[in-house]
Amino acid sequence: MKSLSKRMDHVSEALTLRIAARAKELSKQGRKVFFFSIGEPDFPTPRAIKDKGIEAIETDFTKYTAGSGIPELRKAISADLTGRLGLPYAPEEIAVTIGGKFAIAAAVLASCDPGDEVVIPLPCFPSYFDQARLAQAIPVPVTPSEENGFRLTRSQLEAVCTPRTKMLLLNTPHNPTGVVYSREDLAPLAAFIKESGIYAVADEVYERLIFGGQRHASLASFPEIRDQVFLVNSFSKTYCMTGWRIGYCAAPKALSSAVAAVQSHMNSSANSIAQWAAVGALEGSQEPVDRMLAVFERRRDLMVELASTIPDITFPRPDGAFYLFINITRYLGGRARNSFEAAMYLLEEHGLAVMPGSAFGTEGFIRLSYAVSDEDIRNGMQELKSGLEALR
């Protein structure tokens, strides 16, 4: 039998799935598990969105759609980006995709040739590296300082770029740290992107989940690099639609059409029912989003308060998303040599399902999600305090 392709030599199932599977197994055994590992809102899809999906089914809106998405949804996305964020993308510049993750993968595939380099700031969404490798591109990691909230600077970007650099993957609000880039943070990066001519994927799937009344700053808002930016967003986090698998890419037509073309040959199109439900998400009341944001901000404050009582850890204060990224380096070396062993210990001995920093390319950290109840945050953080001390 012939071998699999060489590109699969470096692509494997994520560590996070192994932890998630073990956490579910322990929960089924009757153990109390604190699911701090979950990267999705713990709220149901809003009723109005579900009703829109049911409407699609009952009216037989269940056939193939255009590869770039139904006109109604592309128009609604265009109106949202223009009206809410001041990003004037026309409907024909929108490609609706099967989740935001595929929009990123399609942008990489559409842009990169074998041997091209893709700059990836660490820590990062775990799929970035494999998406680059599947395109036979070379992922180039760069690690901004923890003291700067892991925000990438121009000098750091410039230092890793070469004539083979083709793309930058930039995420804000950030998973796993919860850090939010300001416009002042982005401006020097935009200037370098313009000068170098590279493409950028602006992964902004958490852009509605920002606290303290801050306003989202988009890399796509710099007009001088508009032709170089793939703006990616998703309905998963904002509208609690993770299982509906619906996202989009907004970019000049040459770029968005390339994303749609990739999708058309891999997936045909996004789910028709999910697309119709997404129209309802954008055109309906945004009150459920505002209510969820208020809950997440309260939970953020609670988790930060409790984490601050644990000695010998550090973490950037999260201003968005729903994660806390904790440096546990001072607790490693005894029972656990690395973050994965620490995560497995905390799960087995203390019922804490957390994500190891190594899954995000940054050793010595763990990621906690506060998409859980206040009670679980209080009790779970006490277990974390005990569990970390036991590691030593």
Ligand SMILES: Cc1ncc(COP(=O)(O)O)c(C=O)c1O
The other form holds:
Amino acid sequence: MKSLSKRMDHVSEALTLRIAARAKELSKQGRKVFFFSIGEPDFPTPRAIKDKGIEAIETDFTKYTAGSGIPELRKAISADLTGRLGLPYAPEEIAVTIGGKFAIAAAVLASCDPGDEVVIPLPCFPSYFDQARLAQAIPVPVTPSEENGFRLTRSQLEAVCTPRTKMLLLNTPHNPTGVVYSREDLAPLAAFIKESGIYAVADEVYERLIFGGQRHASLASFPEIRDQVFLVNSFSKTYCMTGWRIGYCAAPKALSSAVAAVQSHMNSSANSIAQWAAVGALEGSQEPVDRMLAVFERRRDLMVELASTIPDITFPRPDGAFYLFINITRYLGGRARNSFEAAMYLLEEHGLAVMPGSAFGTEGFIRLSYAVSDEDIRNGMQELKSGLEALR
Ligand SMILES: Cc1ncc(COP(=O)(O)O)c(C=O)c1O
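For comparison with the form predicted on its own, produce the structure of the form predicted together with the ligand.
Below, the chain from earlier opens the complete complex, with every other chain and molecule after it.
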């Protein structure tokens, strides 16, 4: 028998799935599990959006659509980006995709040849590495300092770029740290992107989840690099639509058409029902988003307050998304040698499902999601405190 393709040599299903599966198993057995591992809002899709999906089914809006998405949705996305964020993308510059994840994969595939280098600041969304590898590109990790909230600086970017560098994958608000880049953080990166001519994916799927009334700064807002940026966004987190699988890429026509072309040959198009529901999400009341944001902000405050009582840990203060990324290196070396062993220990002994930092390319940390109830935050953080103590 012949072997599978070389591109699969380093691509695998995530280790973290083992944690998720074990957490579910324990929960099924009746154990109390704190699901701090969750990467999605714990709220249902808002009623009005569900109704739009039902309407699509009832009116037989259930056929193939254009590869780049239905005109109504591309128009609604264009209006949202222009009106709310001041990012003037025309409907023709939008490619609607199966989630933000596929938009990133398609952007990488569309721009990288085998052997091209893709710069990935760590920690990062776990799929970035494999998406680069699937395109036979070479992921080039760079680790910004924890003290700077893991924000990439121009000099760090410059130091890892070579003539083979094709692309930067930049995420703000950031998973797994919750850190948000300011415009001042982005400006020097934009200047370097311009000078070097590389592409950038601006992964901004959490851009509506920023606290304290702070405004989102987008890498796509620097006009001098407009031709080089694939802006990726999603309905998953903002509208609690993770299972609907709907997102998009906004970019100048040459780039967005390439993304749509990749998608057309792999998926035909995004799901017609989800597309119609997404029109409802953008054109309907935004009150559910505001309500969810207020809840996440309150939980962030609670989580930070409780985490601050645990000795010998550090974490960058999260200003967005719904994660806390905790440095637990001072608790490693005994019962647990690394973050994966610590995560397994916390799950088995304390019912705490957390993601190991290694899943995000950064050892010595765990990621806690606060897409759980206040009660679970209170009790779970108590468990974390005793669990970490027992690790030493
Ligand atoms: C940073 C980041 N980018 C992209 C995605 C992909 O989201 P989706 O494909 O559901 O739009 C996620 C989901 O967790 C994420 O955390």
